[in-house]
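This document starts with one chain, in the form predicted on its own, laid out as structure tokens.
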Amino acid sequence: MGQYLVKGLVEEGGHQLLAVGRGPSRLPAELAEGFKYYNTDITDGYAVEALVDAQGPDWVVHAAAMTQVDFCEQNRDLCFEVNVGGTENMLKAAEKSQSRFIYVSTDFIFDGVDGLYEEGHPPGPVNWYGSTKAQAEKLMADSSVAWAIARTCLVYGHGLGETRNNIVSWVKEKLEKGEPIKVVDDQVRTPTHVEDLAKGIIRMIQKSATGIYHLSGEDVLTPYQMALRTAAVFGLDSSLIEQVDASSFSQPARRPSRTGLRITKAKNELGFAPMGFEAALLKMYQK
């Protein structure tokens, strides 16, 4: 998401951009005149400080997370240092240099029972990676600043630049070998195309929007029905798709059952406009 919306605010223009990541620049080279990059650890309170001291940024957006499910549920204070020490110090920081602060969270706040869910509905996550997303939702609360939260939901699509597989990409690719893949039928999501996300979240700087906006697709649909629409965009063999419940499968996280945003706020006060899922495929692939 972080390279579409540097790919977006470029394209844009009148803005200065700084990238921030762990490590080197993934973005791809074609937009490196239009943004300066650092390698930070949002973990280091120092160093976040002083590179936000010496920018003054007039927006912060905190993308950064550990996302891996089971990897947080199994590295819980790694998984808290990050998420919520790391978010803790980017709003300490913009604090200091009175930035407008934007934090992207998740679906998994929720625990599963009653979605679709607005935005006012309280959190109740049920597993430790959607607790460290709450707990940082709730430090926005307490701070200084004039913030807002994007809350997405499943994102799908591809990156710009080197990036982790998605559930889109993974189902393509195996059909396309002619191996048979297991996906469940009992979570139901809003999947979100990455591009989508960008541009809600710019229009919610454009917007000086504060507050909770959830920004997801408005497709209704559970990984297995994403897989069969896959295939058939694709004309691959969905007789290669097994329907199974995720009791099939001996994971470390719960995942909720059915979570998926209500985009009704976002659409009427950002104008907010997701793609469907079937036209977001094929924007993924084309040519």
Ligand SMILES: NC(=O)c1ccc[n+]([C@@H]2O[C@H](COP(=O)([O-])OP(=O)(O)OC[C@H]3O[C@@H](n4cnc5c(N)ncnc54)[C@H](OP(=O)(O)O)[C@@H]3O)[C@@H](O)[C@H]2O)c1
The other form holds:
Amino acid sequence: MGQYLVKGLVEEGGHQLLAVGRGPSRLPAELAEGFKYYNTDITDGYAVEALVDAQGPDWVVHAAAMTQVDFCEQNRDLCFEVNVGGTENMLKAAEKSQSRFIYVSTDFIFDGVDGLYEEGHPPGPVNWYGSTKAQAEKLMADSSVAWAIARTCLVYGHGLGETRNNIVSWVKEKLEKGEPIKVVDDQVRTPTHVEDLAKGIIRMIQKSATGIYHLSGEDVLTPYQMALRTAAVFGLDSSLIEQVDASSFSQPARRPSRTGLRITKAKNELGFAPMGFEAALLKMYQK
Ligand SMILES: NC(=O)c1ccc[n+]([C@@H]2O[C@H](COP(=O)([O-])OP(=O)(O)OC[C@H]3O[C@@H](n4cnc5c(N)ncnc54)[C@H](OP(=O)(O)O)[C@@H]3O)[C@@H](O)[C@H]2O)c1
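Write the structure block of the form predicted in complex with this ligand for the protein whose form predicted on its own appears above.
Up next: the whole complex, starting with the chain shown before.
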């Protein structure tokens, strides 16, 4: 997501943009003129504070997180240090420099019993990743910064540079190799195209939004349905896709069953207008 946010802000122009990541920049060279890059680990409170203090940004968008759900479950302390401790560091630094703050969060703060969810629904995470994201959200309430939270759900799209796989890129990669895949049909999400998410966050900046906003697609789909549509749009062999239930996997972290986000607030207040899932797949296919 961070890569597309940088791209969107470079293309919009008029910003002095500081991209922060771990290790060397993985952003595409053609954008390099548009931003400065800083290699900073968000768990290093001194480094974060020194950077934010020196630059005095108007806005801090905090999208860094440990996102691999099973790894988080098995490495709880590390996950807490990054997702909660790192957020605390970012928030403290933003407080000191009086920057506005956007925290990117997740549908995984919900229990998945009765989604789709509106912004005010109480959290009830079923795994450690979701728990750390919910704990980080709570830090906003005690902070003196002007804060906003952008919750999103199952992000997909082409990576701009080196990035992790997502549902669409994974299905495409496997089917292109002719490898069979098992995909769950008993979980529900509202998948979000990464460019829509970046646009939604840019709208939040433009509107100086505060409070919680849900930014996701509107199509309500199971991963199995997403896989079938991906195969259809990319002209791949859908007979390689096996429909399964979550119970057929033994994964370290439980997944919430029915999440997905209602985005009425973002549509009304931000003019957020995400693409449909198939339109977004077609866009990916044409690139
Ligand atoms: N992807 C989804 O489906 C999804 C759904 C809901 C919410 N979200 C939220 O959206 C945000 C962006 O996620 P994403 O999909 O872009 O995930 P991602 O591809 O895993 O990106 C997370 C980034 O955070 C960086 N990071 C991790 N630990 C760090 C640290 N200690 N210091 C500095 N950087 C660190 C990672 O760097 P490395 O690459 O070096 O690890 C990576 O660049 C996250 O807050 C996530 O919780 C994502």
